[in-house]
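Shown next as structure tokens: one chain only, the form predicted on its own.
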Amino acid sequence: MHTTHTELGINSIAELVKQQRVFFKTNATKSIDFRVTQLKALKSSITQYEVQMLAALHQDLGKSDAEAFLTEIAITKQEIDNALKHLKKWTAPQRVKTPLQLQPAQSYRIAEPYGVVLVVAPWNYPIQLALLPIVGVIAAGNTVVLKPSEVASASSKVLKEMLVNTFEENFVAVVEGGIEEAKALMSERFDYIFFTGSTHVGQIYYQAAAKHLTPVTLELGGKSPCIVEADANLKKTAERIIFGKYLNCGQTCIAPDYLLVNQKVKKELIAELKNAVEKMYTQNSATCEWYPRIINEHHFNRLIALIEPEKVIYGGTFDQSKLYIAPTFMDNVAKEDAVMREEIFGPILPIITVDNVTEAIDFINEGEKPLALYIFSKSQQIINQVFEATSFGSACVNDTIIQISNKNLPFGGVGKSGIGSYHGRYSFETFSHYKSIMKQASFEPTSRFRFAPWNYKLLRQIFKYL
């Protein structure tokens, strides 16, 4: 669906939202065939623009083609394929049971699109976290305005070019820019807002949505803990922690933020962690082509300020001219340290020693509810103890990060780590309002009990057996 798009200034954002609302009211987006066509068009465009996307991701974040493809391109195509495969089932009316006293009625739920949706994407996975929600928006039959992150400017530019050349502006539009454009968007009335980013900025969008009682999904962050128990397979544990921590140079919302390590195995685990870093990123990550970079100088300086040299036991080197920070471990970290007061979102791994799992649980529960939680242990009793005593968005046992790639699991946070969830069917449900409907038969045998005048004793007898 090739089209011409206007260059959007602040004054034209209101007109854009109006155009999308007019188009939505034509009911064109509610057609299953229309949704299928648009999803296929999106997948085709991703293939067409893959080379440009990979180049942009390298320019913005120093991502290798392999990492960018794995974490940004492939996962998005899989999401589209899953939606195409199941869309007819998702859109079909959902029958639900009708209580005996309401028989012979039929009850069901029907999914309908909300309307005009705003998707606000972050900079750390600028392609995936822009397009994955859009897949759900389209599948559910909405229109969408995308606000990509201006911080990942190269990726933002490619996203806009691709979507402009794929969709009509009154169906899918892109608004690039910074704070002024964000304010202009927040002043508009959308039917749904989907935001991915920091808790602070998420609160601002939440406040803007409240003015119109607009429903929201907020995908935020937090300090995701990683517990390592004494019975864990330390070699495998180290490999999987390093994978999750240093993917995208630690700039991942569900990266293991800090370790809670049983003191019995700390020394051995640290040795295995060092081995795993050097196995994955060579002995000199500064020259490793698949070790990414920090997004910009602001975040580089923020991260450097979190490093306490006297607590560094591995790494700690950096090069501001290349926005490079080595994989860094810090030991003997205290809760009061700067590195423990905020989400790290970078390649610094604090190590905290605990005597047992109860101590680890208490440490976690003293903070905000995390987006993700990881535990390495062979004991189901210990695993159950952790899960029963803590609250989190998602968890993974004996691995990290990979739970996000399971299309059958909803992804989202709780408390300050987020509101709502998506992925797979849950994306369709997020961007759909379910209408509850009951159809009563013209013949109603229970009407004599329902209408006045009532027989109180008889009613009590009837409901006793329902």
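No experiment lies behind these values; they were computed from the predicted model shown. Definition used throughout: the rigid core is the maximal C-alpha set that superposes within 1.5 Å between two forms. Positions refer to the first chain, counted from 1. First, how it differs from the form predicted in complex with ligand NAD.
Once the rigid core is used as the reference frame, the Cα position of Val22 differs between these two forms by less than 2 Å.
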Given for the second form:
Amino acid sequence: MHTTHTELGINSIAELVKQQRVFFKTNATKSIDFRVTQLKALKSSITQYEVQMLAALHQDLGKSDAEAFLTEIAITKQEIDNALKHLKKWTAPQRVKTPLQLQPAQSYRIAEPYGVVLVVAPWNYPIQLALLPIVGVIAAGNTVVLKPSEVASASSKVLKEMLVNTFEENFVAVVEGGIEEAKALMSERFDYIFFTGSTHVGQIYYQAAAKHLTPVTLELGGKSPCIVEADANLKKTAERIIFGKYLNCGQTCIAPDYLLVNQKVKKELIAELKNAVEKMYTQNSATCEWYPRIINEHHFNRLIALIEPEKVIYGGTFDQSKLYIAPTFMDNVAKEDAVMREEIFGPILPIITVDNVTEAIDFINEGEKPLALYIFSKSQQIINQVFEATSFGSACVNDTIIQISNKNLPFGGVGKSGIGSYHGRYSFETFSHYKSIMKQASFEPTSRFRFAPWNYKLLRQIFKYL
Ligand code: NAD
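Any chance you could show the form predicted in complex with ligand NAD after that form predicted on its own?
To see the whole picture, the full complex is given below, headed by that same chain.
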């Protein structure tokens, strides 16, 4: 039996899920007042635990307070504020049009919570990627069991402490642990599963969900390409690529994984990329307070094995005792190289040379559909050409990563980079089932056409005009 030690004395995962379902069925989570109170409680707990969370993020990933605040704390609080601001509108029944032949009936959609939700989080943004979905879960009126990643153990511990001290466990619960605990969770019946992590593990959750036809959101990974066309402003391009690549030391799901650079500007771009690294992380990133570390030895060794020394044109140094890998550029990289056969998820930047944008498009389309795509160009025609020919979760033109911070853009992948999306209003929609309702009027002019005995000829005539 998988035991948990909780305030409620709930001592197994099965019992926890059962208690949450009992609580959900009381309808307490559906009241708007309840949702508002809980969202406010979450926000004030984040403020209360901010120092501990920043310390945990430093311990797990060597993130500076500034970076951790920007990418984990501030973004989560903004999500809560946005939900609080719009909750009334989101929860209101939505009128939809009723076609002429059905009038004067009325039609609308009502959002209802699914019930008991499982949220599984990864280690790379361990606070943000655990709490952001929970904001949507609460806003939509569900209960939630969170499984943080055991790999970011300090963050997992703080999350557990904060959430246990903020919520009753039959509403928001945390199950810490690794595969064993995850398996125990997967054997339970949830009403929704929201998973963020690797494609391979996402498939395991998808299979577990299929058993009960549980709906899922899968926020997965992949290799996100970054095209640099010959007409791009190279200084700005370099700064924005380095920002996106080296945030969290490359351990970002939407980091530009590799570059597809027009050969005409490759030399100049590489010079600017070096300048940008040194401007942001100094000439010695090993001693720079803004430069994070690799999460653990397993990933450190995996990354080191991807570096082919003869292809390194910048960086390439590392220190295992500190889990440090320098910003590393590799040139003349081929599709068959190890670094191009998996999602890098670290500070290695492969550079692939192309003659034109068509070649870049063909390269991308030979792989899986990416989570993100980046294109640097001044030409709207080239940008359109790329967007028409490729499929991806989200894109940013002339920048990287920041598309994720616009709450009005849904965030998610496609194909092997994911199923579904969230953020802002889209989170509320993700964790809501919409009931479609039509209210018939007592006077219905068309009833004589739809009830037998039918006039088949007349019926066909009428449908010609509908
Ligand atoms: P992961 O798939 O290894 O782990 C994610 C979660 O699943 C963790 O909580 C882990 O404990 C659990 N897990 C791992 N193996 C399991 C198994 N066999 N059975 C059941 N549960 C299991 O992913 P990760 O290494 O934590 O994160 C990195 C990956 O996540 C990258 O591929 C990255 O691109 C992706 N990611 C995607 C997004 C996104 O929003 N799309 C965000 C961050 C990370």
